[in-house]
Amino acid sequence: MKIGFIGTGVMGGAMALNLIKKGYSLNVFNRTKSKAQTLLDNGAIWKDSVKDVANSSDVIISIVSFPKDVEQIYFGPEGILENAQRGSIAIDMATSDPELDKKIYEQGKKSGIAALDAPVSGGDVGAQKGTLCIMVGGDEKVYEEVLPILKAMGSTIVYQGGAGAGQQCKMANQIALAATAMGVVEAFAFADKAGLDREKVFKILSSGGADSWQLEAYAPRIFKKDFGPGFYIKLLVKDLSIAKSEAKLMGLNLQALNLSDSLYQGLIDEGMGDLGMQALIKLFEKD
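Chain above, on its own, the form predicted together with another copy of the chain: structure?
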């Protein structure tokens, strides 16, 4: 069996390497070839286009940044759906629009290509260690078929339901974590203004009902003024925008989501999209 892998950036590169380590043979393509070099050094075969990956692989995995990139690699004469063989399986592991993945699923069905949406969480460290969370939408039988492949990349893998359900679960995840991040940042903005010692406040917050992954991961970085990613603000806002439009489609008014989206969008407007999400504290500290 050949696995095609499209998108070998920080996340995809580490995930693909784990597949190689588990013995899978890979065809790879990336817009910037140099970013695939480690994989090629480890035995992956370079392909010159999405099309070439698609028509030479049994399972085609893609992880690219934005929905428009997903659209580009799936649709059109050079895309996965046009060029993959009947009976192949395409897995979109980017965080993307559930509606888009439903469309891919439907169109794939017509061409005999099974499509799954399988976005991940866990960041670059999870990708490297093979401990990602993977949330999967699509046909359950297809999910079961590729489960061994997913297990090479993640440790918590949950089938969520039909096409788009993986993306929807990811949206729920992002809604929760963005609100939590707001709370962490406002707590320290308050503590700072009150003249409290951040480390002492952290000791209390991390010991009880205010504790969270966001607090544990980002408060120490905030204290050190380390605003690098981690998780890019521009990608978080992409996710929150998708969540907002999904919520709108469903007739849901999620005020904390709207607020987190608007606060983070404000940082992008000030040129901070390439910082990590802990830079939300910059709403309150100007240096």
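Keep in mind that what you see is a predicted model, and the values were worked out from it rather than measured. The term rigid core refers to the most C-alpha atoms you can superpose between the two forms while keeping them within 1.5 Å. Positions refer to the first chain, counted from 1. What changes on going to the form predicted alone:
Of the two rigid parts, the smaller turns 10 degrees against the larger between the two forms, judged by C-alpha superposition.
Let's compare: the form predicted together with another copy of the chain is above, so bring in the form predicted alone.
No partners, no molecules, just the chain.
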């Protein structure tokens, strides 16, 4: 089986490498070829376009940054849906608009191409270790067919329902993630103002009911002033914008979602969109 992989950035590069380590043969494409060099060094085959990946692969996996990027690589004469072989499977692993993935699913069905939405959670560390959480929407039979491939990239893989359900679950995940990260940052902002030792506070928080993945991942980076992206702020705000739109359609007013979106948007406004989520501490350190 030949797998095509489109998007070899912070997340995609590590995910694709895990597929190679599991013995899968990969065709790869990325807008910046240098970002795929590690994969090429490990045996992946470079393709010059999305079209070339699509027409030479049995399963096409994509993980790009924004819904507009997803739409660009799936639709049009050079896109996946126009060029993939009948009977192939396309898996959108980006965090995107549920309605867009429903559109991909319906168009794919007309062309004889099965489509799944399978966004991931777990950040750069999870991508590197192959321990991502993967939430899947689409036809369950297709999900079961590609499950071994997904298991090469993740350790918790859950079928959520029909087309778009994977993205809906990811929205719930991002709401919880952003609000929890906000709480972690504010806890240390408070501890700093109180004159407490950060390491001692961390020892207590990580041993009790306040423990979380965000605490374990972000606190050590905050202490080291490491604001590099495990997950870009600009991508988080993109996700929160989608979540807000979906919540509005549902008639929900989610205050933690609205507040976390506002705070992270403030960092983007100050030119920090390419930093990691832990950079939210900067809002308090400058006081």
